[in-house]
Amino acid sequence: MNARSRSILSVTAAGACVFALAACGSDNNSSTSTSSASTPAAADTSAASGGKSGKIALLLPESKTARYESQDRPNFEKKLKSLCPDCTIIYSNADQDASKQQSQADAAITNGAKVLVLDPVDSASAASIVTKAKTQNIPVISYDRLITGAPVDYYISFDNVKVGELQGTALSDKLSADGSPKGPIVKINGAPTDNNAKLFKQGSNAVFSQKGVTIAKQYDTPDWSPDKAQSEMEQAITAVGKDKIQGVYAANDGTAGGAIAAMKSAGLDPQKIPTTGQDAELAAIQRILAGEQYMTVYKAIKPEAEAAAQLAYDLLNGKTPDSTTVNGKTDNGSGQVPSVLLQPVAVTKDNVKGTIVKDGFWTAAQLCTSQYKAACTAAGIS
């Protein structure tokens, strides 16, 4: 991704099509949902339109990345029940743990889910699963995080290439106009067993090989961890020296919160030394409207969230999604698996009010606590 700065409304309007064309909290257990609640005909046409109703299994990776809990589950069992007030919605959230996904998984399909929307803690491992539901005819639909090496059925997520684009430009051109183009900077990766994780780092890798910019350290983060994020960090640090580090590349807002930890611990000023972050976490952007993180790569989870619920609906109810729904194809090692790939934004503290505010991510309300209030009215936002 690269710094372009697209409205953020071409990207909910992008979200808005696949809608229309296809007709994050810890919770450590499973648990089942169902909904009786009548929903208004004009809202629900695919429900009015005597689809069927049944089960279908949500499967999140983690609770440390807060957007699981808070957006991605409230967002895709709100659409769902709209779609189908009927149908039975099995969660369970894995821990960052894939033998308890697995568990997970083997469980709702005992209890017969029909579809599986699983958004995989080991993108390799998961393959197993998708091989289980296959034996008995249930579709997997691959969500935000690319199930490798396994026939899935469909996958949704954004242009994650495009994110680690948008991230390297954002921390380089930031460099060059601190006057510190060449850096050196400490790169703090995602899971290496997410393969976002590795889109990440193919995507911003490129972008500061192409502008000269030297990776001092650079470290894969297990589980996604902030503590771990902060070790290194910290590693970094004492390796390189206090006085040489010009930037960080944190691969999410959970690795960079870590970060920007250890540089005050160590007694060094956030401020001087950019951070990138992704998913806009409400803390992160609280932290760049107070100047301590630089940027973050904001994702509208909820069309995300809605467009695979519409997807797991669809695909209960036998039908295949409109050709123009379904707008990229993505090679998992096993085949090139239909994909709905939506766009990123890279978001800083002068298009957090037209961007993330605007679109109610995060309200006014939300992010002007008492402590960033000053913050919030230097940026516009009250």
Second form
Amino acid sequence: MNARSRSILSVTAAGACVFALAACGSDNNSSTSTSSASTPAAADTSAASGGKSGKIALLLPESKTARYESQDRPNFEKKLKSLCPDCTIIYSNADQDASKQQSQADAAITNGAKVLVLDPVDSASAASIVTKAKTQNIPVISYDRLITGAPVDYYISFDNVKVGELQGTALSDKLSADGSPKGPIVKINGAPTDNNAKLFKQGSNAVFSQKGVTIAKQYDTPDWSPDKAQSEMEQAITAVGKDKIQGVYAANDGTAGGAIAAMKSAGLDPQKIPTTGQDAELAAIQRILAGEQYMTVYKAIKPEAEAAAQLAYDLLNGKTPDSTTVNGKTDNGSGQVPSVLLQPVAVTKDNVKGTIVKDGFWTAAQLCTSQYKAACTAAGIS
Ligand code: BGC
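For comparison with the form predicted alone, would you give the structure of this protein in the form predicted together with ligand BGC?
Full assembly next; the chain just shown is listed first.
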């Protein structure tokens, strides 16, 4: 499509969406935000940086995990608005439902999205969204989770095998320090439909087998649901025995929260059973300061979301993205996808201050509410 026909299409689509603004944003958990709804004719003319504006869809997978609504979405929107005040963001959250995500992507395309930024509920079935977008020359950025088996344009994420290795190493070292280097542990993995969950598993299992840590029970947790993680942990406690479990691998902070709740209701002290996590959620950092969760993996979501916004804006304008940002390639079964891969960091009580607080990911005021004041002081956070 040439620039002119793209421009005409985009103006038409912008008008349609503004005309039907209620419909664009009426989906449950789906919204369309626009900074220039009152001036549709101006859309697609010029943006802050002199490029074109248009509609960009951000399609996120779920809302039980805190990061998406508290970090990914606001950081993406802020960055895109700074690059392109006249751009329209079509936002949807699929609530862990792959077919809902399919409909949300269809709606975004119908509403005139020119780029899709897609964090898939199901890494494999999302290929059909890509195939459809491709028939209309709409580029797709695979955001945080890899879409497999379809020709996506870019992939932005963290080194996810490394995430698993950091979790596995932290837990193995802690078990050794506590005098039970072989465990056994309970392992609560993420959703089997998420390619990331496979990579976290790969990285952590490699460390556990190398260090000889025994896994007494392991579960894949459908939808990454914290409630399901809680019942998995309850089952594990019954099956393995209350006094036997030495540690818990939980793939993220949501599932860690579920596992810790199960321990507490079974009368186990989570302070004595180190538990891993991921995402540096506010509640998890507070649990770490209080000693209830041993570690998390901090992934700086702001740079991830900002890189996605920059890339989406570049693709909207037909520009080749900056080669210093694109730092790798990832095989997704359909080809080598140019990738932006960021580095994760392991966080325990000892380095909350030098990582999370230093970066402003959470401020001391957010972390150190009355219940956590003493724990914050002990960790040097004020
Ligand atoms: C993300 C994690 C998140 C999990 C559950 C993964 O794909 O990388 O950060 O905790 O999904 O939503």
